[in-house]
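Shown next as structure tokens: one chain only, the form predicted alone.
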Amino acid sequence: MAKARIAVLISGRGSNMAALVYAAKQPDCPFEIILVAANDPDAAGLAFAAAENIPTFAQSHKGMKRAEFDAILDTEIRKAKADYVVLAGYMRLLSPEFVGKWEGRMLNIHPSLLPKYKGLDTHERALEAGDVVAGCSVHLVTAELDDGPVLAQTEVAVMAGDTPDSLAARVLIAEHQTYSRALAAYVTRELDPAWMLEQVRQRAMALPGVEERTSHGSPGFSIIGSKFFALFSQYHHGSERIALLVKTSGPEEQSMLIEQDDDLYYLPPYYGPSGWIGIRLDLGQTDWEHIAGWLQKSWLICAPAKLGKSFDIAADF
């Protein structure tokens, strides 16, 4: 799987952006930076960057609209070719037109255990609370200041005697190695098998009279009382591959959609004869949209007439 493509969001010196820049250095890493990006031209952390023969763009939004910088930053990303956006200490509210873009693909971090202490001065409030632990976290970036899931926390011990400094300090540690290792486990999120099933399940649960059970060891997922319409497969049958089973309208479309793509589509062992197609999801990148369209459909094909008649599915294929 090719490595993920990063680019990294600041305002300031991009301490969490060098740690990353130092994490992706790593043979290992699945991801890399691909383009620094600063809402302020003297940014401490573009010298760092570019000394790391990382591409920098910089331009102030003193003056501008907040959904005409950002429209411009989002050109920036994608001619770079991102595949995500990663926010490490960029100090301005995006807005909701530049989150919906990157909805699911941008992370940030946050100096708190969140729910708590949203927003700014989260040492100080840590201590006046009198908290035993403080903490960073790692979550996705939504249209609520700091409310997207979390991926990740590490929690900091409260010294006696901690200012908001001497606090920041340590948290800051902690937000250097948290950062990268969510952003690795995130953006390799598509290989894990057990994800995978999850991703099918919810979509294949969402269909009227559905239920889940096991064919053979696999999990699967049937109308009640009547067939199987879809089978998770994880190195079944000899096979090195993950995919998701579904039924065909027979030979032809099989033979149809292998032509038109044999990676992604292929003919499963046992099943394949009985008009089932696989659709790999071990790839990377799987369209979860197509995904739940061969789902419906072939829901469809096995549903019994009068079910099938109660659903209306608007499906092009």
Ligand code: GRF
Contents of the next structure:
Amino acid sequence: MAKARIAVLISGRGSNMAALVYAAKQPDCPFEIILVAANDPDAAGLAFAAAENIPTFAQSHKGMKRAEFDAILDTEIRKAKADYVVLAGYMRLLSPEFVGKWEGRMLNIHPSLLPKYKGLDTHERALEAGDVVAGCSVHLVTAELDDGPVLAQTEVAVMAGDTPDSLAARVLIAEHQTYSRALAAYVTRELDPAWMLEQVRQRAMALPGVEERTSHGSPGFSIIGSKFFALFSQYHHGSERIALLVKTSGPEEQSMLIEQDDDLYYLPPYYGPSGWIGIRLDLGQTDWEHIAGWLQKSWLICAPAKLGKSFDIAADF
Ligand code: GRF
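Right, the form predicted alone is done; let's see the coordinates for the form predicted together with the named molecule.
Now the full complex is given, and it begins with the chain already shown.
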């Protein structure tokens, strides 16, 4: 699978960005840093990135409207063909337009154990509260500040005599470990069979009158009391492929699909003769709308006429 392309946004020192750059040098790292952008042309991290031959972009946001500045950033990030945006000490609130465009594909690191201490002065606040553990969190960015779903956290023990600075220095070590791991796990989540099954499940169960049950050990979805219309196939009959099996109208359609795209579609051993087609889910770029469409089509092929009609009505609404 191609490495995920990461644009990192910084405002200053950039030590988390540096940790990501070094992590990406490991041959098996699933991401690469393809752009470092800053809203301050003097950000120290820019020189580091340039020394590492990473393309940089810097422009001061001063005197510009937030949305206007963010649109420039967005253009640069897209020009660099980034798949994800990673905030690493980016000290500027992002506009809702920008956040919306990168929803689910933008991560941040925050120096506290969220949901505790959103915003600034996290270490000071942890010490004032008498906390015995502090730490850091990696989370997805949503419209609310430091509020998105947490992907990973590392706890850091508070030591006697800690000051905000001494605590920050230790939390930073934890940040450098946590960010690259959380990012690697996130960009490869689509290769996790459990994640794939969950995507199929959500779409299959959204159809009317559907239940989940197993078929020869594979998770499957059937119309209640009737036929299976979808099967989740993982290492089935020794196959390495992870795929969704759905019903076609018959051999003609099966051949047509395989002719169309023989990477994506295949004839599942033992199931082929009864009209099933395999659609690979493990190629790293699954189009989930397309999968939802197939589930619906297969459901319609398998549904008793009466139920099928009710679905047409439901679909009209
Ligand atoms: C880090 O503590 C990070 O958690 C916070 O800002 C700081 C940035 O440090 N968001 P650096 O620029 O990565 O060295």
